[in-house]
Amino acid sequence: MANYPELNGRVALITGAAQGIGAETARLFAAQGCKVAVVDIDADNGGKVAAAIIRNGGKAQAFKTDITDVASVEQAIAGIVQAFGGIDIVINCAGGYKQLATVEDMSIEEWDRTVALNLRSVFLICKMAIPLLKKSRAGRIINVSSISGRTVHAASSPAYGAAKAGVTQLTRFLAYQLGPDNITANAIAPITTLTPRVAALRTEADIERIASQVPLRRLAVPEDHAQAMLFLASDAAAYINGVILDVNGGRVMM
């Protein structure tokens, strides 16, 4: 694993950390010595998390958040501040769907659920977060946004796939309207990463068939998606700003 020792002591606040990308980011994060916000709806996995990294040697806590409500992240950014003394790093790792439905057959419910949780909690995360950021002398936001806000494919979610485009562009908005308060936006798009989740909703013959569509000839990991948002919440990517970071293997080029 590269070393980034200009990250120890910074504060990262990472959503859906108590599983999958998240976690994996949350014990990466922490293992090159930054205090780690365990931002999770699932206090129980989130706990875990954050005491497997104390009992590491590292600095974390976790904070029961629903990240689509307002008071919910109010209170999280609020308990933050008190536990760690301000914000430096942003990670946006929670998302996700419930159904896999066209948009003609796909409920109104599960559309607002979908957006909500993928797009709203960027926003609403981000927003409560620039003005600690602004207090950093680093200051770096990095959203997960996915293969599927990139291009159409049918074993997605039309309304996930429309939230992580919209995750893109307002991510792009966010480095353009902070770049003068030497904070960075950038964000990465994973392609169907191997979690605990995906391996118990895939077949072995899913993760053969998806894996073979891949340069690489596999499918991803955690670890491969958390190694680029530490290069991104570097020094060394200090001048990368506004950037959409592709981790999938090359199975889309843009």
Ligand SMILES: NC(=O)c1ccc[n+]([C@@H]2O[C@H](COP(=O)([O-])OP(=O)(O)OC[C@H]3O[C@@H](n4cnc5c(N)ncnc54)[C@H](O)[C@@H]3O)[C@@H](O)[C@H]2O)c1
Second form
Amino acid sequence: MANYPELNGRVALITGAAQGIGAETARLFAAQGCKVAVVDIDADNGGKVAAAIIRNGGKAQAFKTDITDVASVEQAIAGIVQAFGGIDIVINCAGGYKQLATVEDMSIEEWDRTVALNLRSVFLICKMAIPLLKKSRAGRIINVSSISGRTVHAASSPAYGAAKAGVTQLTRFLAYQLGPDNITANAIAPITTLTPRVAALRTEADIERIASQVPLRRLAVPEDHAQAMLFLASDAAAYINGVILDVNGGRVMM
Ligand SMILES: NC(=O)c1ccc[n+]([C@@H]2O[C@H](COP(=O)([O-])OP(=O)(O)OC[C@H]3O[C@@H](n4cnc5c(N)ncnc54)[C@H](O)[C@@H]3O)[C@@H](O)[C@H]2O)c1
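Other form of same protein, the form predicted in complex with the ligand, not the form predicted alone:
Then the entire complex follows, led off by the chain already shown.
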């Protein structure tokens, strides 16, 4: 596995880090020596992820945060500065949707909730973290989009797909506007990933069917995405800016 000694001591804010891809990302960044802010609305699991990192000799603290709420994000950013002194890396990983529906059938509440969780949150976290990233030697923003924001490839939520497409364009604006401050902004776009949540929702037959459509013949695992984000955060990716990295086994190529 790749090793990035330059990440040692850098502060990484990771949303959605209480479980799934975010939790694995928190573990991998902590293993590289990052101080990890586990930012999640789920205080219980967020605390467990931070505690496990500390037990393994790493540095982490959980911040109970509703990333769709201005006051809650402000409080988290202030807490991270107090705990770790600044922010070098922002990973916007929290996201998802509750309901599969057509545009015609989707409730307005589900639309607003989904867009707030997947897009407004990225704007809020970035807006409030940018002044701190500007003080970093190598600021990094990494947003987690989705294959659903790249193309319509399977049953998904229109609100989710539209919000994730918004995340990719917001990423490009961030890359364009923050480049002069030596801050890069990139996104990854995962395919269906075998997190514990997805594994519990899908049958073996579902998983085999999805895997059969992927050239690599398997679903992604959280580590596939965490490794891609480690690379984007590292000095090896210093000149990569405004890129949407499809981590999808070749399922959709663009
Ligand atoms: N798992 C997949 O198959 C898949 C595929 C493509 C893209 N993605 C994207 O990857 C990211 C991570 O996916 P996952 O499946 O690991 O997620 P998950 O559902 O397992 O975890 C999401 C985390 O976000 C937190 N969260 C939810 N609402 C929040 C809020 N308002 N404030 C703060 N935290 C909140 C949850 O508590 C949870 O810990 C998401 O952005 C998702 O859209 C996932």
